[in-house]
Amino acid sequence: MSYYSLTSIPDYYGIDALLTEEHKLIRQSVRDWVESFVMPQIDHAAQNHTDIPNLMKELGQIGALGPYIPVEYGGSGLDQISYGLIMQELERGDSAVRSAASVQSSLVMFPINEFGSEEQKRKYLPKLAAGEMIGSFGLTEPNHGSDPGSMETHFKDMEDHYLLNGAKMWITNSPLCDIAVVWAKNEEGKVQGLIVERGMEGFTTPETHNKWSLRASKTGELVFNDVKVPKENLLPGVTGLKGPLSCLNSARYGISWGVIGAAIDCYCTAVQYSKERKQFGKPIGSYQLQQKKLAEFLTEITKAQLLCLQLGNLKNDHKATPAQISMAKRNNVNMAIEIARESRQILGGMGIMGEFPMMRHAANLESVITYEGTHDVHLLITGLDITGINAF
């Protein structure tokens, strides 16, 4: 259980009223299922660098895996403000917990929604929707981070076949991975996708360990040795970078909004915190730095969660451009960070400690702040399109 009521989760400007009952309800019950499946273990499982067991079928259960994606394919048929509500409240509890679903839903089945078949569509996105089989997304490379238009991994037309070379890394979700969403190059040099399933001969999923960051999270490589692809497994409706960053962009739109529940998560411990410590005869939020700090997070979250629902009204409408989603994923990303910082200095030594959730959601926004774009990636995207000038 959370150490702060719930009832005290900040909504400053009102913007529940301009919430459906449907997206207050959807929220309500994310957040009731964070509260009793993910609250009880998260600490424990970032301790111990372990995943959280039957994680995406549970994530499945309440719907939280393609939440957006039509009925028909198992999902919810919700709108991108839903999607975002269940991206903030499940930050709230860890970004690893966010990131398996965000990973599942934006960057495994949005493409394979978006430019798959008929078929693919069919024969994965139920069971991605499900959490009966869990996905991972391939573009970072060992060599291309930021630049992945230079990636070097490659397929070839075998005839009956494509053959497949190369490798991934920072990839979330691979050891546990039954299907890569993987982008390679063509024998042209155009990037295309292809769905590659657990099982195939030179498929391997190496983990990485040792992580300070997103310890409740596995993660890992994706590594191809000549690996035979069927043909029916090439994404067809997109070629060019196009098709991995639009994935990208519905991805740093549900981090914008997830962002904002591990800042409100901090913010809510900082408060009840102030209230109860007392230092020099009288609770230390009596104090005029430490109310300096609480008025700060909390106009920092106002913004950005109006950030958030005018972005997601955009996505609604089909106008958000990728620009504006770089705009919020930068400002908001950068918002929660510092208040988990700050807010840990509030609890002073209290706050390493793993009853209180601070240091675990700084140390996984320093992932956050780095993966879908870079924080200073993302703020040469906005310079571009201010002046029309590249500076990369």
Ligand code: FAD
Given for the second form:
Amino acid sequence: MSYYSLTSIPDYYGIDALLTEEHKLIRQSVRDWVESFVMPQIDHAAQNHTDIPNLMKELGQIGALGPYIPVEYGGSGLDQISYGLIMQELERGDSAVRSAASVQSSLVMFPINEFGSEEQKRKYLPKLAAGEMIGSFGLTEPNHGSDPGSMETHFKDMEDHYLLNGAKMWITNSPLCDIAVVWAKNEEGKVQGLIVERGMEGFTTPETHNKWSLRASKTGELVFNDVKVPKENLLPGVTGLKGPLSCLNSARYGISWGVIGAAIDCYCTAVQYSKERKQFGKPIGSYQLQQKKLAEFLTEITKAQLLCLQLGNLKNDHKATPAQISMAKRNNVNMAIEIARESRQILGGMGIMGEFPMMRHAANLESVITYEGTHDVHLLITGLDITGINAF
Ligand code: TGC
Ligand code: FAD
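Alternate state requested, the form predicted together with the ligand (shown: the form predicted alone):
Everything in the complex follows now, all chains and molecules, and the chain you saw is the first one.
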């Protein structure tokens, strides 16, 4: 259970008035689930570097996997603001929980729904939505992170199948996945997506150990050594880097909302603690230096909420540009990591303890500020949008 009352979760600018009843119901049900399922076990999972048992099936049951995927394929057919609110609530619990849901939704279900054949949609989407099947997304390689266009993973047309070779690194849920959506170059050097299934000969998923961040999430590699991929596993609907990058638009959008949840968890904890903890005979919240921190946290959270809400409106109207999404991802992750770090200080020594969430969120956000495009890459995307000059 959270250390603070859930009624203290901030809505300083009355943004709830801009949400529908359905939005608020969805948010409440995910919030309740996070309180009862995630909060009691997240510190243990993070401290012990283990994943949360049954997480994907639980996420499936609450409708957090592919919320905007059409109902006929097992999704919930919800709008983009609902998706954002779900991500926010999940990340109030932990970035690992939001990561699990956003990879499955935006990086696995989205490309299958958007670029897959009818057979692929029917075969994979309902099981992914239910959490009965776990997906991963392979874009990053050992030698190519920010620059995925230089990827080396490639496949050859062998008439009756494709032969896939290469390796992907830093892949969320790779050790657990049943399928991986893998981006690789064809013989013309063009990027295409393939669905690789666990059990295909030559496909392995070694785990990456010793992370200090996202410790409740499994990360690993995807290694392809002469993997024979059936021809029907090629995603037919897209060729080129815009395929994986359009999945990233969806995931980055979800992260922009998600990290508000992490910031809220830190902010609410700090407010509560500052009222309870006394030093020099008075609550520490009575001192101007602590109030400055709290006031700035609330200001930044409120700005981030407004940014996301309008981005969600644009996304619902199919008008959100990749550069607008980059701005929100960059701003909001930075906002959240600053709040996690500063709010830890408000708790003094207690701030380093597992009973409070700040160290865990701060450590998680070190990954979030790097994955889905680094803080610097998103700045360069904004710079390019402003000037028209590519500074990569
Ligand atoms: P560039 O020449 O600019 O573009 C190539 C083609 O792609 C199109 N495009 C996009 N399309 C859709 N959405 C976007 N955001 C797009 N950005 C570019 C572009 O129009 C072009 O299309 P066409 O038809 O002309 O070919 O590409 P570039 O090679 O110069 O690279 C651009 C750059 C650096 C912005 C991009 O590659 C980038 O974003 N790099 C960062 C890599 C990244 O974000 N990797 C994420 C890996 S997945 C992950 O981290 C999951 S973590 C999950 C979790 O646990 O939550
Ligand atoms: P690099 O690209 O080597 O960057 C190193 C530094 O150089 C960064 O600070 C960067 O901003 C800077 N830099 C790079 N290019 C430029 C430039 N042109 N100008 C100025 N500075 C530059 N990937 C997937 O495909 N699927 C996943 O599921 C996935 N999950 C992840 C989970 C975790 C926990 C982590 C940590 C990463 C995950 N990633 C995943 C990979 C992630 O997307 C990459 O780590 C990220 O894109 C950065 O790539 P890199 O680590 O190779 O860093």
